[in-house]
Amino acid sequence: MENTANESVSGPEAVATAPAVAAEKNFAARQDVIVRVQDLSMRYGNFQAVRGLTFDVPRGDIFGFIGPNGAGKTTTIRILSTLLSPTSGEVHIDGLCVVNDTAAVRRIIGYMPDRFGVYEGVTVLEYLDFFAGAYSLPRGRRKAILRDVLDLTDMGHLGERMVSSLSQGMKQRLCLAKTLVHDPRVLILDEPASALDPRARIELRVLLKELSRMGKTILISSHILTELSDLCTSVAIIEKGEMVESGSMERLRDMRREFERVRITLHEPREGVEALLVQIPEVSGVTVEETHVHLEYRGSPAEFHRVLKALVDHQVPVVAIERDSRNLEKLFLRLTRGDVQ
């Protein structure tokens, strides 16, 4: 898909200004960061949604923003997406500030809200033009963009269909693909997985893999924490308007020492696999059931290779290795206190 954010259009709100511009550079020089959230408040009359809420978001990162319902996720999405302005503190995405440089930021973020209506009297591309006329995409090279984003969301033989004929996961996937029009750099999803089956879930979390490889930095918030597990490399928990943590995976198994569990699938039975394996500090709860393995293992992710080591050593005859996809939801409950606002 071809870049055209940078396209040359008329009017004041365009371009961003030259003080923008100049903080967008300094700010890329300093730090990978591309999304940075300082002291975040939100006041709604004497209800406080959000508290001084502060989080990076590294470059090229999936990065999980989690909390239970009520726990102003969707007001901190809002404000990062320019539709609502803060009571106090700091949002800059590539170094624009999203009340002082609204219009830029706008142009290089893509927003998918967790409730959205399509209209539905009009064709899958009519549809698409409507927004990427919204973004004053060049209207000669608009077929081609339409055409490469239907292609990258899986939607290309669905162009002419009426939106009103699509199922409920063809529309959320159409409300992505409106999302991506205008090539953003930065994707804010607010629970775009809500409403799909599990098929649908499954193909939605291929194609932000995909978009991730090429790139875009994804800012996703869900409820469905298993999904998270297998797709985010970053993530911030709040409860209450407050930040519990922040940061990669891999830290906040590390900090919290969360053990994994692990299967391991034998070519055929051996015998002392238990006995070899409990002798390793970092496992525990070892369990052998013919060829299949079951094990808890509390090291570091990047020690896990003293455990295929020994196996190795020892001539066990391993094919495949599965971790428990669940630390997402472990680590979660052992952080929040289940609170609401």
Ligand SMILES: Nc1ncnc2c1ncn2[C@@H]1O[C@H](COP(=O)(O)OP(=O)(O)O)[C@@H](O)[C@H]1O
The other form holds:
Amino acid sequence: MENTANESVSGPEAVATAPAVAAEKNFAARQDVIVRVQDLSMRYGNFQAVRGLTFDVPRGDIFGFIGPNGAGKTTTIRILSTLLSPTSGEVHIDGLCVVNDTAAVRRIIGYMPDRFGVYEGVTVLEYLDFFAGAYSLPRGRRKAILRDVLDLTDMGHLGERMVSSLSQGMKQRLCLAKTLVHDPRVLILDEPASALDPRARIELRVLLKELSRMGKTILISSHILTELSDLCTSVAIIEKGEMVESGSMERLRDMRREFERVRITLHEPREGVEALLVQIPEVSGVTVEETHVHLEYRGSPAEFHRVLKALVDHQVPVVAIERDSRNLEKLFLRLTRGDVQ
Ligand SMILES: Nc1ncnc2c1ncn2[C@@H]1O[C@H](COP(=O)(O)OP(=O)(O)O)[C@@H](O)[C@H]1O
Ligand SMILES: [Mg+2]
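Shown: the form predicted alone; wanted: the form predicted in complex with this ligand:
Time for the whole complex; same chain goes first.
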């Protein structure tokens, strides 16, 4: 049995004391960035997996960490989760350094690895109680805490079930439940949806939204942008260990507008159309294939009439104009060229 539960953030270092956590909370309340990644690099031997990543995760956000397979997501996430030391650069979570304040960071984060494992030969409650113990939750309160966690993850009726009898989706949910027992402020989830069927994915989204409403910051990785685009409030897109784009989801949507594509169909081919269109400052690219003109337009939609005017003034025989509003997935493909690294 592969069991990554062993390497998750539990064990003696994860021991929390309530006053220490409260003090950190007061400190944290003055900041609105909860995860700060600065110039982070990671090298495996001669291979540079992460190259100078810098990004912030705003407090309370659902932050999508997007990149194709091999981009360096898991490497970065393992550094954030204190399981891997970076070659260089810094990561702070709620003002705590992941390298120097490892134990304190582990108390405030909940990490779910990409290939999760659960102990099979125990009941759901026994499983969770084991982790509650590892986090030193007071014995008297454990039962109530585990009940809450089971209710939250919609597993309230499964407490006495053997873990081995759960479906894959349920095991994953249990793994998430385990990640929540110490009430972490920041959830770091590495491709949690990748092994789930569509129904379980929807349930996961509902649960993540609920956790977000409870005030938790969630960093969630995926190699599929659309999986997260309506869930996330901010994103970072990485490729080959480097940042491609980061910021609010709104900003990314604005970028989509910037990269609007227009397809113009002509009655017959016409010389000089390309030269005519590239003169317009808002036009960032033109390709002409016989009677089809593909245009990249970065200007405001309201000023698109300038393009039309230029075409009409030069008697270009336009018969149709279609806007190909790029969706985010297309933008992502453009940004990353769909590479699998
Ligand atoms: N322990 C390791 N030793 C050597 N190379 C590694 C190791 N872990 C990951 N890599 C390489 O680093 C790159 C980034 O991997 P990873 O962080 O797992 O990317 P992602 O999670 O985005 O798919 C990949 O090319 C991968 O092969
Ligand atoms: Mg990965």
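Because the structure is a prediction, the values reported are computed rather than measured. Residue numbers count along the first chain shown, from 1. Take the two forms, find the largest set of C-alpha atoms that superpose within 1.5 Å, and that set is the rigid core.
Exercise for review: Align on the rigid core first; then say whether the Cα of H292 has moved by at least 2 Å between the two forms.
Suggested key: Comparing the forms between the two forms, which are aligned on their rigid core, H292 does shift its C-alpha by 2 Å or more.
Review point. C-alpha of L53: shift of 2 angstroms or more between the two forms, rigid core aligned?
Key: L53 C-alpha, core-superposed: shift of less than 2 Å.
Exercise for review: State yes or no: after fitting on the rigid core, is the Cα displacement of M42 between the two forms at least 2 Å?
Suggested key: It does not reach a 2 Å shift.
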